[in-house]
Structure formats: structure tokens, C-alpha cells
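In the block that follows, a single chain appears as C-alpha cells, in the form predicted alone.
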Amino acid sequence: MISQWRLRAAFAARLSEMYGREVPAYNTLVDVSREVNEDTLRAQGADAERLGSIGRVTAERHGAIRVGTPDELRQVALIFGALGMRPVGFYDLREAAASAVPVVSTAFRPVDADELARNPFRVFTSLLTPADPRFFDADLRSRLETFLAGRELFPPELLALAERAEAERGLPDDQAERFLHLAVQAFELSAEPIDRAWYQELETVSAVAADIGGVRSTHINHLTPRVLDIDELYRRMTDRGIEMIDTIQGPPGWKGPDLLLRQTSFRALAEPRALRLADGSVTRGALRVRFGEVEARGIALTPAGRALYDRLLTLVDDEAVRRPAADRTEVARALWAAHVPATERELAAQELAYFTYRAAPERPRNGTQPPTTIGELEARGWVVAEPVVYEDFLPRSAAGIFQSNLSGAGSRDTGQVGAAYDSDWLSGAIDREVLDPFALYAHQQSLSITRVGRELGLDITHPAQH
């Protein structure tokens, strides 16, 4: 049996490959992350696997699919199942964008710290939402919910081995082979010709809804490496005359720990395709939807954590409007040294970013008792602290990422009440629950905490989440 890690492993690596002949660009990405990170552990030794093995950062990839009705993802959901991939947060990027970005979104990943050690392969994926008044009038929802119930993404039999593969934790070596070749080929952009007045119809309202509803397939739709210092691979590609987008969505570069993600891209480049017209006749043409992105993570951070960074981006808008002319990087980082925790001791001790605890290898053997709360036991150096990795998305930096890539805002009619789509309709729209990621990180922070206790024989004060 091939096991679902290794499954995941290989999906992504030939996704890669094949993104790779399809986007050359992503192939340059590549190089440069890898040239930066080994030049980045060069220079800080073993502070730069502060937040994973070289290995695994090299290796990790998330990619980025969308598709358009529940029972599409329904299917996703089985597809990624199989290689041990569960629906963690909901992402509404309708919300977060200024421009049309008329979908809703969740992550497939792995959730247990094992198997993310293992290959930490993710899928940021985005569900269209014709039922959006905002976006789609009544006559626009209908035609295109029937052009989306006419299509098959994936065939039955990559679904049947998907459901084996889940039930089993696994598959035996023909059907695995089988089952990855059906899988990569599912994603593979199609060289069917597409409908162009239907998909220019659909372009007026977003990009995005004509690259889900335009086409009778899907693609992936960026495919990213992680890199360990985003700024300078960002000047390395722009030195190389690739195009990048404006800026580096997320945190700020700063003195400070490394927090959440940082994520930017190189522009959306014109791709030939084929477009039928209105008299059946097919010509040649191009479309601009798929682009190169690149992350950094950092750290996890609690609720309260987070709740300061949204307030942080709240105050960096603010000041943007105040002084337009300012450098909002610049303003940024200010606001970071002004209210974010310089170390991770302080932040761990403003309970504002989880980590994991282990008994240190030499404890103080001079007869003293040691404390009760973790933060007392890690300054006084009877356990090491370790920082969780941040394994998640930001709704605002992902469709900071799209809109950038996007060729026009598209439209939205503010007059109109938006559908209601959340955490709890999700899962019932996929019949498996999607999980909050900070559940994830609490659970593995007080794991780790209870191990120690019991190594230590203590009963140890946990954190209170807030």
C-alpha cells in the first residue's frame, strides 16, 4: 500500500512538474526560492529552520484551485481527502476584496503536526457564489448554474479510487499510479475551446467568476514555493525582469518574529487559448488568470494575536488616508515596533502566538521545585519553547493576491444584500466539517504542555485562548 502521505508527496510534486511545462515562469520561481533559502541558511545557520527543516521548506508547496457549485467541491473534498487533506478555516473573499471577488474559500491541508512534518502540501480552494445578488442577477444565476450542472470536472473513476484510497488510508501501487495520473490530469489547463461572448459576459463581472464559470473545466491556478526571506527573492525576480505585483501582502518585514504570512507573486501572464465565436468558428486568443505567488510563513498567533494585527492593518489604513503620500511599508513597520512583542518570549508570555514545549535536556539539578506555569518553566530553563507554524491563509492578502492579478474590478451592485455563506454552511454544503484552525493550534500547544507535565510530574497551568 502507498500511503496517504506519500500519495499527498507525489500529487504535489507532479502538479509542480506539470505546472511547470504549463507556467515556465514557475520553474524560475522555483530556482530563485531555492537559491534564497540556501543562501538564507548560510547566513543564520540554524536560526533559519527556526520555523521548519530546510528540507521541508524546500519541498513545501500550496497550490490554488476554484470551482463553481457545492457538489464540485464536494468532490475536492473526497479528491484531497485521500491524501489525508482536511477543509480547515473559512475564507470570505468577497469581503476582503475591493474588487469583484465573488467566492468564499477553505484550505485542504494536513492537520496532525506529524503529517505536516511529513509534506505540508495545501489547496487553497475557492467556491463561486452565483447566488450573490451583488454579483449575479437572476437571469445571469440561472444561465450559469445550468452551464455549471452541465460540466463533469473530475471523472467517476478518479472519484471511486479517491473514496478507496480515504476508507483504506491508502492505495496499492497500480491504483495509486492510476489514481495520480487522474488527479494531476483533473487540474491540467484543458485545450478545449471556450465560449468567448460567455466568458467575456461573466469577465464583466469579475475575472475570477468568468476563469470558474467560463470554462467546462478547471486548472490550478497558482501553484506556491516558500521561501525563507520574501523580500529578497522579491528583488532577485524583479532583478531577473520578471514582473512582480506592487508589493508583499501580510505582516511587514520588521525586526521582530517572523508572524502569520507574507505572500507575493509574479503578475498573471496572456496564455494562448482557444475561443470559439458566435458563429462556431474557433480563433486563437489569450487569457491572463494564472500567476506565480510565493510565501513566507511565520508564526501562529492566537486570537487575541490576530486581533491585534487586524487592528494594526486597520491603523495602517487609516494613516494611508491621512497621509497619502506616505510610504505605507514604512508606516507599517512602525506600527509593529509601536504594538507587536519584540520576542517570542513576550509573545508567548501575552499569550498572543502558540508554540510547543518540550522538557530541556538539562534542567536545573539544583534541588529547587520547579513552577507550575509553562511561561515560569521556559524563562527558567526547565523546558524549550518552539515556535508553531503558521499554516493557514489571510482572507484580505488572499484577494490582495487576486485583485492584483486581476485585469479590471469587475462589478458589484452595493444596493443589493449579499448571500449569507459561512463556517457552518460550508460544511453542510460538503458533509465534512471544516475546522478552525485555531482549535488546531490550541490542541497541539496544550498536547505538548501536558506531555511536559507528565515528563516533569507536574499538573502545569495552561494558557488561557482568547
The other form holds:
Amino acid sequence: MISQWRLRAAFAARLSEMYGREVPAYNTLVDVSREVNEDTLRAQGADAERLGSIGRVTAERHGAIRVGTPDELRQVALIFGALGMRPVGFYDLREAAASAVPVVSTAFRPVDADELARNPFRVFTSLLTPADPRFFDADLRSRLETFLAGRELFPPELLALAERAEAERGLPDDQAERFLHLAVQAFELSAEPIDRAWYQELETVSAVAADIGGVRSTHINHLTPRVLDIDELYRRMTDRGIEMIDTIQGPPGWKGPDLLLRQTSFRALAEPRALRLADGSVTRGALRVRFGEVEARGIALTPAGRALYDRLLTLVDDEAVRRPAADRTEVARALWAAHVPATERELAAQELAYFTYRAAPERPRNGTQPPTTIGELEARGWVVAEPVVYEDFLPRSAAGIFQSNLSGAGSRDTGQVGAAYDSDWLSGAIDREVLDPFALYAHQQSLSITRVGRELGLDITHPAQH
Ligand code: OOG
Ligand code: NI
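Next block, the form predicted in complex with 2-oxoadipic acid (OOG), ref. the form predicted alone:
Full assembly next; the chain just shown is listed first.
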């Protein structure tokens, strides 16, 4: 029997192999990431592993896929469910992007700390929103929905195996092999000719809509390695002559702890695709949709910490309007230095970030009365704090990643009111609860405090959940 986490690790590795064959520049990104990670580890020693062991970080990837209907998303949820991955978080890219990005998204990932440590593979998964009249008029919507209803992304054999793997928490060897083969195949770029007129019609609305609804299959859009020093990676890729997008999305590089998530990418590459013309003939064309992305992960923030992050982003925007010539990164760095605590201890004290706690190996001597708050226990050497890694995504960064790789801005009818989608809607559509990332982090923190309290025989006051 192959367990779910082994299936997940094998799927991630095979997908990576397949994507490297399809998009060789991805291999360069993986190679440079590995070099940067090795150099960082050499330079920083154990500090470099504060947010994950080098083993985990080297193997770590996230993928991105895009589907067209709730039914397709339900099938995706089943396939990832087989791999022990659950839907976490709701991202509305329609609002976060300036260009037309008519999708709402979630991320499938493992949720338990030990499962994340075994293999943290996650997939950012976007669902097209044909019901949003800002992007699709009634006629286009109906043709689009008919087109989507007539395609099959995942063969029934794959779904049956997925169902079995999820129910039995694994698969026997031969079935595991078959499942992995079919699952990877489902995300390969299809050679089937694309109806050029249909693709182009959707492209005038949104390049993302064309990528999703203009073809009869799905494909992996990018696969993202994790790097310990993203500024260094950006420099090295640029030195190799690879054209990167203008910025690193997310928090600026600064002197304090790494927070949340920083991401950057190289521009989508032209890939040969077969196109069917109106007269039925097939010609070779090229489409730019797939790119390479890389990310650095930091500490998970509480709702208060996240609100601070969002507020600082707004301040950076305001400042950019006031001083258009100023360097955005410098502006962000200055704001960070002024508003964000520069140590883990202060982040914890202000309840801006999540930590787990364990009993210190050497505690104050007998007879010393221990304090009762977790902050005091940490400060006085009774417990040791470890930062919780941010396992999720950021809507604004995701929008930036989408946007910088679109061929055109598309169009949007701002006179229309957008169709409403939210986390509950998504849960209903796929018949699985879309989990709240904050609740997962808070639970992990609180569990560790309860445990350490039991170990030390103390009734510890937990930080407030806000
Ligand atoms: C997804 C873009 C978002 C990320 O890492 O934020 C994303 C897509 O292009 O389909 O992958
Ligand atoms: Ni991504």
C-alpha cells in the first residue's frame, strides 16, 4: 500500500519532471534555486533552516492550474484529496487584478504539521467565472458554458482511483502507479488543435479566459520552487539573461524576519501549439501562457498582522502616487522599518504572527516561579518559540503574477455588477469545506501551548485570537 503522502511526493516529483521536459527554463529555475539554497545554508548555517529544513525546502513546490466549471473543480478536489490535500483559502482575483482576470481561486494543500513536513506540495487552483457580466455578456457566457460542459478533463478511471485512494488513505502498488500516470498525464499540454477563432474571441475578454475556456483540456500553468534568498535568485537569473518580471511581489527584503510570501517569475514563453483555422486546416502557431515562478516563504501572520501588511501595501501605493519617481522597493522598506517589529519576539508579543512552543531543554532552576503567559515563559527561558511557516498565497501577489504574464489587459464592463462568489459558495460548489487558513494556524499555535502547558504542569494564558 502506498500512503497518501507518498503518492503526493511522487506526484509532485513526476509533475516536476514532466514540466521540465515541456518548459526547459523551469529546470534552470530549479537549478539556480538549489544553488542559492546551498549558498545560503553555507553562509547562514542553522539560521537558514529556521523556516523549514533544507530537505523540505529543496523538495518544495507549488503548482498552478485553472479550470472552467464547478464540476471540474470538484473532480480536481477529488484528485488532490487522494493526495491528502484539502482546499484552503478563498482568493478573488477579479477584484485584486487591474487586468481582466475572471477567476476565483483556492489552494489545495496538506494541513497537518506532520503532513506538511513530509511533503508540502500545494496547488493554486483557479475557477473561471462565466457568470460575471463584467467580463462575459449573456451570449458569450452561454457559448462558453456549452463548450465547457462538452469537455472531459479527467478520465473516469483516474477519478475512480482517486476515490479509492481517498477512502482507503492510499493505493496498492500497481493502482498507485496507474493513478500517478493518469494524474500527471491530465496536466500535460495537449497537442489537440485549438480553434483559433474561439480562442481569440475569448482572448479579447481575457487571456486567462482563453487559456481556460479556449481549449478542450487543462494543463499545469507553472510549477514553483522555493528559495531561501529570493533577491539573490533574481540577480542570478537576470545575470543568466532570463527576463524576469519587474518586481518581487509581496513584502520587501528588509532586516527583520521573513514574513508571509515573496514571489517573482520569468515571463511566459512562446510555446508551439496547433491551431485550427476557420476552413478546417491546421497550422502551427505559438501561445504565451506558461511561465516560471519562484518564491520565498516567511512567517504566517495573524489577522492583526495581515491587516498591518495590507495597510502597508496601501501606504506604498499612496506614496507611489505622491512621489512617482521614488523607488517602490525603497519606499516599502522604509515603511516596513517604521511599522513592523523587527524581531520574532516582538511579533509574538504584539500577536502579529503565529508561533509554536516547546519546553526549553534547560529551564530555570527549581524554586523559580514560572510566569503564566506564553510571552513571559519564552522571554524567561521556560519555552522555546518556533515560527509557523506561511503555507498559503496572497491575492494581490497572485494577481500580480497573473497580470505580468498576460498578453493583453483584456476588457471589463465596469457598468455591470460582478457576480458574487465567496468561500461558502466555493465550499458548496465542490461539496467540501474550504478551510480558513487563519483558523489552521491558530489551531496549530494553540495546540502547542496546551501541550507545553501540560508538560510543564502550568495553566498558560493563550494569546487572544483576533
Ligand atoms: C495562478 C497565479 C497565482 C501564485 O503563486 O500566487 C499563483 C495562475 O497563474 O494560474 O500561482
Ligand atoms: Ni504560483
